[in-house]
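Shown next as structure tokens: one chain only, the form predicted alone.
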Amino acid sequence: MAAESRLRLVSIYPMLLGTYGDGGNLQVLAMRARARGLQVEAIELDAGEPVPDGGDLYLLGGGEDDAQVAAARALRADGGLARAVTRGAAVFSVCAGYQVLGTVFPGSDGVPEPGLELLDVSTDRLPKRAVGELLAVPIAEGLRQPLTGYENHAGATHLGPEAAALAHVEVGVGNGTSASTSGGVFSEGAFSGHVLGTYLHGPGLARNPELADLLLSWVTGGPLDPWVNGDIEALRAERLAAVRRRA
């Protein structure tokens, strides 16, 4: 955390990268941090604003192809996010934001666009667009509860040797590729150190409080006291039951 013991949460270009409720991830993290008595500074950056490299946790969401390309180019030119990661900051990225963190992704009209190279993944096109509920079984340390969300993407994301899968897909597509440890089952998401990407919209952190608390624990230096919200648990139970009924 920052020297003044205030948690700095930075949402990067939510007007470009904030589809399907992803902008709500900032609100979720701020709420859950404040519920534990933490001071929070929540920052939303307009497109083109310099990215401060002194944040604790950075958020990127989904976006259309042109917006994704614009965001990637601005972030490469700015360099602030890369400096923050080098310093040890955490990153949570969703869909287009996840792809931007990798080495390459399909830009406008499918033309390959270089990413930020902050996560060892690369993305090309799925044979068929993935749309619908996504349910995955976590394999990352610190996560035990099923991951639930909504996916809408055309990208197939391939994990390199420096990235580990976040989860195995139970329902849906996720990365659309299988990790070496998944026995042919599709993997979902990827992480390396404290940089994490996923295809979970919803917003993903509202539907997965355990994942939100894991991110917070990365930047606070240890596990958090339990905090349970009945409305959140009711939403999770309804979504998990609904997707399993249709599976």
Second form
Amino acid sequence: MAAESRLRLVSIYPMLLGTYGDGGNLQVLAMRARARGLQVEAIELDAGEPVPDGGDLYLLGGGEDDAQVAAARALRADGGLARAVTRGAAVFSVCAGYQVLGTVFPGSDGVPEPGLELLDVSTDRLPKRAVGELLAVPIAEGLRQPLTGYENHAGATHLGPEAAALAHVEVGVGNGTSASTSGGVFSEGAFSGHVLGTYLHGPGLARNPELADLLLSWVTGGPLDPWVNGDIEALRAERLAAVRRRA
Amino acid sequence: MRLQAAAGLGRMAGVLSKSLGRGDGQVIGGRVILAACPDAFARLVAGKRVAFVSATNGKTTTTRLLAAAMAAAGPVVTNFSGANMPAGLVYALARPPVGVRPDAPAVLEADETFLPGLLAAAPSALLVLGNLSRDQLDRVGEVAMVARRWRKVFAAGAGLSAVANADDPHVVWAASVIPGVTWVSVGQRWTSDSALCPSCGSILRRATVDDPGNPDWSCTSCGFRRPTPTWRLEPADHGHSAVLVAPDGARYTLDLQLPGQANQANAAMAVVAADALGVRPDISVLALRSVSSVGGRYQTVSLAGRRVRLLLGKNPAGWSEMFDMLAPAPAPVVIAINARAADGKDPSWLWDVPFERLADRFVVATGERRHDLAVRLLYAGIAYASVADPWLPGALPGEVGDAGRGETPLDSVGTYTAFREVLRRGGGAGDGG
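Shown: the form predicted alone; wanted: the form predicted in complex with its partner chain:
Zooming out: every chain and molecule, the one shown earlier first.
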């Protein structure tokens, strides 16, 4: 965090990467940070606007194919996000935004498009689009609660040696790929240092407050006081019950 | 003979389903007809003048308004109450109102994903195309994909004609392959799904950034731009009624009973489409004024001792029009969210709706996915209560006060199935109205 102890949250091109409600992740982080007494500056960047490299936590959401390619090209040309990551900033990315952080992803009409190489993953096409509830058991340190969300994508994401899986899929597809050691169970999401990607919409941080607080703790440098709300717990309980009933 | 027999079976199934309280029977009836006679749609529209109304939002209302305008000139066949997939269309065509001749024109609402598949059977149809935005992403797919599918099929249909919204880039991209489109400017308040040029993927330039209210748009890269509209809607403003300006400069005052700017746009599309089908605008606008609710939308019913006005809010673009329709703050509002197949199974679009605009009101969150709405409202900083069934006696929280007990009804906004549920419980009319 910056010296004046103001948390800078930067939402990258929500007009392009915000088709699936992921703009809500910014609101969730901002309110949870303020509830802990932190000063927050929330920045939403217009499409193509230069990315300030002094942010603490950057957010990328899901979007349509053409918008994803446009965002990737603008971010590559700009370089601000890469500089921020080198400096140690955290990144939370979802779906199309997650794919953009990798080395390559399927662009318009499936033509491979180079990514930003900020996360050691590569994405090609799933045989069939993954649409539906996603439930995953976290394996990343600092997460204990099941991860719940909604996925809607056609990407099969392969993890390279520098990236670790965020979770194992219990219901759904997630990355649509599995490590040789995991007995065929699909992995979900990936992280490396403080750069994290996932297929969880919902938005993911509205449905998984523990993940939201993990990201906040990364940038504040320590654990946060608990902030529990009955309606969030009710939403989680209802979703977990619904997805397990169907599975 | 086979078509007639199939239609008879379908009617029986429809009546049976309705009498068992399983719905209004249209979809079941249509499915039975299609099972018995798979080419029923093509045979039912053969020889007819057909208009298809399609859009993400407003297609049921525009269909209702266009049918009302056409009815001023003679009998018309139409699918009421939003049964807009092939089975619903077939059922409407197979059981036209008594006395309607087989060559009467058909005004048909078509789901945007099913529209392409219907055109082979009606190669000289008039298309009435309003808007495209994110909706039911689990089923419909992404907006650019829908526009591309439309464009491909429209390009192959040599006999098609169209009335289309010049202010929506996706609609223009799809319709501009049809020769001689009648372009209408009815506005586009929700622009978050058309940041990019549908033709080349570059960022679109919007005139409204520097000149609020100017609907012009153009691509900064490939030259794709808004076509010059020949008809133009001047929305209602500070007590002035909405006016539709014709190509010859004639001005038609709309004076609708239906509320909101979105319905002025729907009415404008209907008047221009009726003109294309041979009904004069001065006759159409009079016919539209008689419509006060559409499939229960905007209808007031009695529930839990209160007068409750029913509104349909099913996606972010629709909600962007909703805030102006609600009774003014601090009036409370009931919002019911379901996520069944007909609603779209992913309600995360709630986070694309600026519910912050409900500050200074109290919100009752209900429906099967009320917890999703409650969390959205929590993070928006809105005062709310989550209630499983607010229409049980005494279930509405005290903050709702006397709303709906006086002159002004209590507004209830729901997703499609949630709205239908409140309509049913309130004893409202699902059809026509």
